[in-house]
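Consider the single chain below, provided in structure tokens and representing the form predicted alone.
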Amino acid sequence: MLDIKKIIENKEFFSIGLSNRGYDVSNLDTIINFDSKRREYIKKGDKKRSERNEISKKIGLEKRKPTESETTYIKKLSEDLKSLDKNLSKINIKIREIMLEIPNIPNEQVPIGKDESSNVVKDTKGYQRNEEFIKPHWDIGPEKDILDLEAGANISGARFFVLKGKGAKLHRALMNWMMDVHTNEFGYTEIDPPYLVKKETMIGSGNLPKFKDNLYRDDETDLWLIPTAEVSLNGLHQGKIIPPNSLPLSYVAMTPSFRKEHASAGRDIRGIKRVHQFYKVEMFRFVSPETSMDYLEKMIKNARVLCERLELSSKLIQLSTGDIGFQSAITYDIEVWAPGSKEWLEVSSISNCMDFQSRRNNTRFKEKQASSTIFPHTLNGSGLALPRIWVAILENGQQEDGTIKIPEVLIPYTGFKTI
């Protein structure tokens, strides 16, 4: 959530930033008008409370009962205050509803553009395989009896899949290896969070109300299945004050993710590149505002190290204003080359959300015990996302004799060198 005070003080700045990402800035005028009415109601309420208190104080000092006219007038003041408070509550709800729908302001470093065509490729690393014998994962997986698309569809429907044998073990090995690297080398604290969260937690992360149609929900309990562990990790300190000298807080979690993918109908329909249920290792950090851009660079490096060790060619892309996520101020995607599918697959999206999420869920910190509270900056990123990284390994590992070579770093986790 943005700071309404800053919007009122510098409407032009926010209008430009939001326009660059395609947002209808007329809502800013609505917000400003509502806030003006809100202040008016507060001013009138304060005046009537002061007047009521003065009458009560006078009666008390004179040690007498109120006159009939005083009683009538105090009653009228109380009724007026009740009406003002009711109107104030309504307008505060309206302001919050609009504020929750406004996306984050793009950082000044973000390239301006209306969609992904304005994204900027920063660099490409590693060797891109293109041998003719390499098959796409939707062919080689079933041939090796490690991927069963028909069983997934039979059990649950379209965009579900079943991994078998060495395919399932490779999938588990990838997750365990990535978690070990993040915790043992990169200094993240491992978290095993809930997969079902409250509505307030979804709002705090920025997934509600914007992405309601893409989320799975249990109607009876009003609990929501997480679309990413970012939601749970962002909620670890919601409504709390993080003590002095605690930042940065670096968390990593390995969880399933659940998405309806309505917005992606018709995209990536072959294989398991875009599915309704998938695992992802998620990096998340709470940091002091002045350090967040440095930590963004560190998280990018963390993800790219994993790609390099998995012997994959990777591409770093900076997203434009028209392509960054709702919560994000600046985002970099990392894609890996899949020679069988003949395309680049996004396996990580790393974002600095500034204080947008912490303001939504009221997470604060103190620099010193006696100092005022500050909203920390939050950063998130996949480290890395499955099953796409599994797909890339399956396709890049294919040898001319038909075997699939396992990356060296995974062999201690799989117990086998080839499939």
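Every value quoted in this text rests on a predicted model; they were computed, and no experiment measured them. Residue numbers count along the first chain shown, from 1. Heads up, when I say rigid core I mean the largest set of C-alphas that superpose within 1.5 Å between the two forms. Compared with the form predicted together with the RNA:
Comparing the forms between the two forms on their rigid core, the Cα displacement of I74 reaches 2 Å or more.
Superposition of the core reveals a Cα shift of less than 2 Å for D29 between the two forms. Think of the chain as two rigid blocks: between the two forms, the small block swings through 19° with respect to the big one.
The form predicted together with the RNA is what I want next, because the block you gave corresponds to the form predicted alone; please supply it.
FYI, this one's just the chain on its own, none of its partners or other molecules.
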């Protein structure tokens, strides 16, 4: 959520930022209008309440019954207050509704553009294999009996899959290895959060109200399945004031992610590049505002190191204003080369959301005991996303003799060197 006070102060700045994203800026005027009405209701209401309090207090102090004129006067005040309060809460709801649907302002470093065609490739690392004998994972997986697409469809339908034997173990080894690197080397605290969350938590992260079509939900309890651990981790300090000297808070979680993928119907239909349920290791940080850009760099590095150690070729891409996510102010993607599928696969997306999410879920911190509260900046990034990195290893590991080589770092975790 944006800061409504700043919008009023400097509408121009917000108009530019939002239109760079392709957002309809006319809502800003509506907001400014509603806010002045809101203030008017508050002013009037507070005055009436103050009057009422004064009279009641006097009656109490003098230890007597109220006079008839006092009673009728206060009853009149209370009547007026009722309608004022009704108007106030109506306007508050309207303001909130609009505010919740306004995306974050892109950072000034973000290249301006309508869509992903304006994204900028920052660099490409590692050797990209392209030998003839390399097969796509949807062929080599079933051949080795480690991936069963039919069984997935049979159990749950399209975009579900089953890993078997060494395939399943490779998957588990990847998760464990990544979690160990994050916690032992990069200093993240491991979190195992709920996968089902309240509506408020989804609003806090920015997934609701706008993106409900992509989310699974249980009707009876109104609980929602997380599309990423970012949602749960962001909710960790919801409504709380983080005490002084606690930042930065660095968390890492490994959870399943559930996505309906309605918007990409028909895309990436082969193999397991885009599925309804997948595991992902997620990095998440709460940091003080002036440090957040430095932490963004750190998190990119963290994800990049994993790709390198997995012996994969990777590409760092800066997303343009037209392609960054709703809650993000600046985002970098990391893609790895999959020589069998013959494409780059997005395995990480790393964003600085600034104070957008902490405003939404009212997470604050204090610099010192006596100082005022501040909204921390939040950052999130995959480190890394699972079936895709599994795919990349499977496709990149293929050798001429038909075996698949496991990256050195994983061998202690898999217990085997080849598939």
